[in-house]
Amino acid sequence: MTTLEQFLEEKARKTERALEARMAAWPNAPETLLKAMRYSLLAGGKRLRPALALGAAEIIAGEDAPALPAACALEMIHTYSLIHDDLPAMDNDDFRRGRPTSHKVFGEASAILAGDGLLTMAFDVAAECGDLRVVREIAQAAGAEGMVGGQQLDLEAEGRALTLDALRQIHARKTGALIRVSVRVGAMIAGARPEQLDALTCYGEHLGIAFQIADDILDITGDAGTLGKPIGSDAVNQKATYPALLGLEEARALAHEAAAAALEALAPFGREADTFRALARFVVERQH
C-alpha cells in the first residue's frame, strides 16, 4: 500500500466513524428518512473532500482533529448533491457506488428529503468548528454562486456548443468549488497564515479542474464495474464535457496541465505536503 493509499484510507476511516456518530445523534427523525440518509452517506466512496480538509489541517498544524466537523459537513453536502443529481429530473442515473441510487430504493420524494436532510444537517455539524468563517465559506461554495449554480449552468448547457472558458466556468462551480473550499477550511481551522492559505487555495482550484477533466474522461474510457456507475451517461444526456469539446487527447493534456499547476502551488511547503503532491498525480491517473 502506497503512502497516498494509506492517507486516503486513514482519512476515510476517520470520516466514516465521525459520520456514524453524527447520524446516531439524530434519533428522533423519521426512520425512513434516517435510513435513506444513511444509505447514501455511508455507502463508501473516495471521501476526497474530507481527506482534503483533514490533510490541509495536517499540513498547517500537524494534526487534523479540529477539521473533522468541517470534513463531515463537506461529505454530507457532497452526498446530498449526488442524491439529487441522480434523480430523473437531473441526470436520471440508476446506480451509484455500485448499487441502486437512492430514488430507486426509497422513491423520488424520500430521496429528495434525504438530500435536504443531509444539506441542512451539514451546517449544524460545520458549526461545531466554532468559526463562522468556515460555515460561510462552505455555504458560499455549495450555494447559488458555487456548486448549485454550476449544476444549473450544466443543465442549461446540455446539447449546446460551449467555449472552453464557458465550460471551465461551469465546472469551477459544479465540482471545483467544493474541492477548493475543502482545502481552504481545513487550512483556516488549523490557523494558516495568509500566504499558506493562498497557496493551498491555488492548489485546490487546480486540483478541482484536474479532477473534473479526469471524471469526464472516465465517463468515456472507464469500466462500469470499477466506477460503480454506468459509463457514457454524459453523451446520452448531451452534457458539456472536456472530451466532447476538445477530444480525448487534448482533454488529457489539459488535466495534466492542471495537475502540474496544483503541484507548483505547493512549492512553499516541504515534505509535509508530499501526500497532496501524490494526490495531484493520482487524480489524473486514476481509474475510478
The other form holds:
There are 2 protein chains.
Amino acid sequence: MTTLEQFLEEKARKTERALEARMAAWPNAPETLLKAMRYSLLAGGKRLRPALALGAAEIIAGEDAPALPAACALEMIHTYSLIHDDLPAMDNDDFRRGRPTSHKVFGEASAILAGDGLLTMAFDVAAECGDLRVVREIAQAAGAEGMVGGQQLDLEAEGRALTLDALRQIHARKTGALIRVSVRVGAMIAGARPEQLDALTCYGEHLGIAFQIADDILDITGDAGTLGKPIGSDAVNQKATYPALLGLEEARALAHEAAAAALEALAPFGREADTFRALARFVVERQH
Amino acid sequence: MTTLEQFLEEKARKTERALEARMAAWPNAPETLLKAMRYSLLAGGKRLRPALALGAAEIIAGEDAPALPAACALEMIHTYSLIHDDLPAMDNDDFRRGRPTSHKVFGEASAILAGDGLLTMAFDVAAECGDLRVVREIAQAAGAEGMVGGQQLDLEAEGRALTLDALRQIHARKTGALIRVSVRVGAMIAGARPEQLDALTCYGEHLGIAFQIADDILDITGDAGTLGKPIGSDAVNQKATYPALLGLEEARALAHEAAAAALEALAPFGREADTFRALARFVVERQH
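Can you switch from the form predicted on its own and show the form predicted together with a further copy of the same chain instead?
Then the entire complex follows, led off by the chain already shown.
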C-alpha cells in the first residue's frame, strides 16, 4: 500500500520532471525571463494541486499520465499567483518558501513578467490535454470569478472587520477555486462519470476549506523555519482569518468539520480513494 | 465596396459588442475588478488585432462570426499587456488613449489584478472557438517566447545601444507575435488551406513590422492630442527606436518596404483581400 507521504513524493517528482521539460522547451524565451520563471516554479513547495489532479485521474482510471499537462498548468498558475501576491503593491512579502521573493531577486518589472509568462504558458500546457473543457474550467477557476476575484476581495477586506460568510467567500475564490478545479480536471481527463465527478468536486471543495483554515491556524501556531515565512504575518497585515474571527479552538473544529465532509464525499469510492482520505486527515493535522 | 474605414468601424463595433457581452457574463466577479477590466478594455482603441482575425476569416470563408471569440481574446490580451506595461515598475506611464492609466485610477494592486483577470479570461473566451490549436497559438504568441519575452528584452535594452537586428528581435516578439497570430487564428478558424495560411501569416508578419516602425515614427512626428499620449516619450525613456537608429527618412523607407512585402504576400488572393491591402497601405500612412 502507498502511504500518503509516498503518494505526495511521487506526484511531486513526476510534476517537477514534467515542469523541467516544459521550461526547457522554450529556447526562444529570454534567459532572464526563464530564470525568473524557474526560480519560483522549481523552488519546492507541496505541489498539492498537481497531486490532486493526478490523484483524481488515478482514482477514476488507474493511471495519472494523461492528467500530467493539466497538473503542470495548475502549478504554473499557482506559482504565478504567489509571485504577483508577493509584489510590493500587493502583500509586499520578502520571503516565500524560505527564499527571497521573485521581485527581491529579479526586480519588480521582471517579477511581474515572470508571473505573466507562467500564467500565459500554463494555457499552452493545459491545452496539451486535448480537452477544451479543461482549458475553460482552469481559466474560470483562476479568473475574475475565481482566484483573481478572490485576490481583489482580499485587498478590499484588508483592515476591515469581516463576517464569517464574507471570509468564506474570499477563500472559496482565492484558494478554494483552484484546489476544487484541480480535482475536477484530473477526474474529467480520466473520463469520470457525472456522479463520480460530482463526488470528487465535493471532496475538492471541502478539502480546500479545511486547507485554508489550517493555513490560517499555522500562521499563528506554526514554526517560521518549517513554514519558510515569518509567523504572524496575517496579524501584521491585518488580514481577517478564521482564528482571528472564531478563536483558535473553534477554527480547529471548523477545519475538522470540513475534513470530515471531504471524507464523506469519498463514500462512493473504495480502497482506490484511500490516499485522498489520508490527505483530508493530513491537511488538518499538518505542522507546516 | 467596403472602404477601409467602414471595415475597421464594423469590426470594432462587432468586437466591442461581443466584449460587452463577455464582461456582463461574469456576475460573480467583484464589482471593482470588473470595473477596472472594463475601464481599459472598453476605452476605445484601434481594435487592430480583432480586425485582423475577423478580416482573415472573412477572406477565407466569407464570414467572420466564428472568429469573434478569438478576436475578443486577442483584444483582452492586448489590453492586459498595456495595463501591465504602464505600471510604475515598468514604463510608468500616466496616460493611455487620452485617459489616466489603470493604476492611476484604481491603484497599482487592482491594476495588476485587472491585467491578470483579462489575461486569464481571454483563454476561456478563446476556447469558445472550439479549436485547441487556437488556444495554443495565442498562448505561444503572448507568452515567454512571444509578447512577454519581448517585454523582458525591451526592459533589458533600456538605455543601451541596440543593433538593428536586436531591435527587430524585440519588436517581432513584443508587438509582432500577437499581430501575426491574429491573422493566423482568424484564417485557421475559417478552415484555411496550408498555402492560404502561409500567405496570410507572411502578410501578418510584415504588417506587424510596418506597424511598429510607423508607431516609432509617430512618437516623434505625431500629435499628442490625436495619439492620446505624450509625444517623445520613447526618447525620454531612452527606448531604442527605428528612427533613433536609422534616422527618420530611412525608417520611413523601411516601413514602406515592410508594407510592400505585406501586399506581395496577398498576391494569391483576389478582390476579397482588398481591405487587407488597404490596411497595409494605411498602416504606414496613418497620422495616429
